[in-house]
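Read the single chain below, which is given as structure tokens and is the form predicted on its own.
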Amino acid sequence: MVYLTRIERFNAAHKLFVPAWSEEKNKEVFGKCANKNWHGHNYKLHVTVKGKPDPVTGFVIDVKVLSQLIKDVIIEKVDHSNLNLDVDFIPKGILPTTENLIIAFWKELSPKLNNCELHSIKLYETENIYAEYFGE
């Protein structure tokens, strides 16, 4: 089995806020994530996929293809939106969280790859930050 990684890259606003809670408790929670004014990320997104390399092309997956099915499916909906209003694929109520977004992409993005299987996606909000998703 091969893993392959394509890192691609957006930025996007969100807001953590529990609406249920004071301001004070969202505060002592979020921190400043919780900003009513939003706040945003340059974040950095990594999709490794698994398989075979096909025996002619000694491709996993074309590279380029990999590429424009995440642009598609995934960056073109969140490049420059607010992650709480704008996105169709994130459920309306759930927090934008990093660890809440890569459920999300994967999700999104699984069942359109072929001839290789999504293995994780690795999303960093900051440089110091990042979640990673198996699928389970």
The other form holds:
There are 6 protein chains.
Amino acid sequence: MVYLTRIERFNAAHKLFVPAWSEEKNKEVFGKCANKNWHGHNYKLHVTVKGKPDPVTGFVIDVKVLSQLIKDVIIEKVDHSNLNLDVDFIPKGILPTTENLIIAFWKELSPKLNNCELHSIKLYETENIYAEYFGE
Amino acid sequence: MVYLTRIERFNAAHKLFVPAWSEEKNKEVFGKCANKNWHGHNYKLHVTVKGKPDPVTGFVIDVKVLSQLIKDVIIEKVDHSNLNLDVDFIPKGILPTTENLIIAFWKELSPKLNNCELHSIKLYETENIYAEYFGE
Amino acid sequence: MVYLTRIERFNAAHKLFVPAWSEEKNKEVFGKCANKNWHGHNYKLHVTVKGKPDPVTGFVIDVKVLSQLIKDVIIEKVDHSNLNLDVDFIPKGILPTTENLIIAFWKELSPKLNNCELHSIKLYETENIYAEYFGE
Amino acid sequence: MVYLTRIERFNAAHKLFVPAWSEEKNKEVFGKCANKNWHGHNYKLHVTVKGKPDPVTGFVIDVKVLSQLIKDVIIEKVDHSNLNLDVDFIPKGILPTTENLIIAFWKELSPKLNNCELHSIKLYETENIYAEYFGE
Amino acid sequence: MVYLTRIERFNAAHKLFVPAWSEEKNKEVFGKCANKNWHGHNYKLHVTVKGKPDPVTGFVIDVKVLSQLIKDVIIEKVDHSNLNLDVDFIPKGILPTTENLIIAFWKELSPKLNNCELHSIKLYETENIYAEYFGE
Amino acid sequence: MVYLTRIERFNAAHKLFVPAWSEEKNKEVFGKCANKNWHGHNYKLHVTVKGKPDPVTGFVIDVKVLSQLIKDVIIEKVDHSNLNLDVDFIPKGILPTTENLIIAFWKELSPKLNNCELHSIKLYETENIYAEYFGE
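Next up, the form predicted in complex with another copy of the chain, please; the one we just looked at was the form predicted on its own.
Whole complex next, starting from this chain.
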């Protein structure tokens, strides 16, 4: 079993804000991340699949195919977007934290992989913060 | 003459959108950067000062003092902000491109430096795009 | 289960030197790392916790809280320190290798986490050397 | 159990080309990677071993010893090489994809480690593509 | 005057080998870089232009236009190529050292820029080696 | 004229402490950098030379020769050293700040270069602090 990872990037706006709470409670819990006019990040996304390398091509998956799939399924929708408002596969009422984003990305990407299996989704929000999800 | 650089970071939302233009013309010129719901970046800011090292301390400037000044004058106002809406020192009608941001930062920071001179402001918008300004 | 990581940094001096050995034996085993006048590193520390994201906030843990905890418990004591002499929670007689540091950090940090569990501590000593510990 | 990683680098040429196929089929499957005149990469290799730190030295393994072993067994043979033509331990007929390289590296390195065990081999082909192997 | 930089990447094979010299002399001067079967690198290219930001768009140049121009004029020809054999704009008899590559890139790119001026071409051959050219 | 840069690294201890001052004044001016038991850094050194590429080899200078010279003249003496105590070419009474180190490195390296000229010495003390010197 070999684990193959492709990294893609996107830039997006978001805010952490629970509409059911007062502005004060949002500021208290989320600090500057609750700024009503949004802020944003350069996100860096690691997608890892696992499988046995094909005996002829030596590929677990053709990494160009994996890259295109990630772009079609995820990047196309999140790049230069507002993660609270613009992305159809992020359920309304779900805050776009790094944790929730990778669970949503897993649900989109996992069923579309053939011949190899999704192993993990890792997402850097900044150089110093990242989250990882293994599907359960 | 020694050149000393301090790097600081901030995360912000923006869009590139000329209100006097139609939505179509904005899309045509700015592409996805014109998304009306904003997008955002992790910005990385290099501030370079120049001077002669003090014969006793060996400092052009105490880098902790420089860091605090950059935070007070710039980062405090732009971090977790919307660069089109929230920043008092970015003139209305000026689009927050990397180029325009560094000119605005220079105007804020340059007069507040004592004993050493501002040499350059460099700003990374993404890993692959940066702009630099030397004050003229 | 989602794994969330926060990275913090510190700068410290150390040496690898067993007092019970001769200077020759120390040089033979540890090479330049045994220099009696110390050397030092910019350390980069990854702390990974695991848990289920809160259904309202979307947080495994508020990353600002995690960052402050790491600073209070570890960084405050090791930053700009001498790892052989200055750190109360590193037992005397234990050399401050990357391996031993992460075990000591785990013991300090693990009992202080609420609502989520410590998963791993990873420490870069240089760009090319790191060690990781999962608590057992 | 502590996991210790050493990173080494090498620069090499390769192409992805199945001799039994036509040039057209090679282009179709491998795209520009099939260029008959080769292309190349700066590879970055992570070797992770696991073990219990020695109670006196604090080492799972002396990282200088690990580094020298990786250089002797792998880097010496692959650095500034053509991975399709020059490396005795890559079987003829096996394409030098990232996946196949790490399996070949594992077979070379694993039997030569004493007192600690090989845990994983990870190889970056570019900043955005890496593969990892755990020996089975 | 603002300086704007766009970074692009390419992967290529090359060797440093003077055909008029014996194999021994080539090995003596170029070491492992003279390997007759080639080696290769992940190159990282910084292209810096200078100009006055447009008062409406805030652009020295639209960075997407600059990126496309670099791809059309340079990357398309050098990516996944053999720099000694495949690139029409590198004169025969000119070794593809980092120094010679940036001079050749300058000649291709400089005449194709409108409304702003090429300021510098910087090329990383490895993480630890780069060369820069300012056109004279 | 082409500018060629080689990066080398070293790890060292130091403190910022003026012996003529009280411990209080040292703490006041230098903060944690004055810790009497030292601290340390992974330093990253950029050495840039300039010259005309040789028409046959394409080299401003053979980068392996430049690397060996930097190692012989600087790295050998500063790596795994105490910069206040161990380095013969840093004058006593001169604090080993980043600013003073690059001036001292310039004096050592500049006279030993043949056929090309030293252009600049740049030194990173941390990821976020660097200083650069052009010889005057």
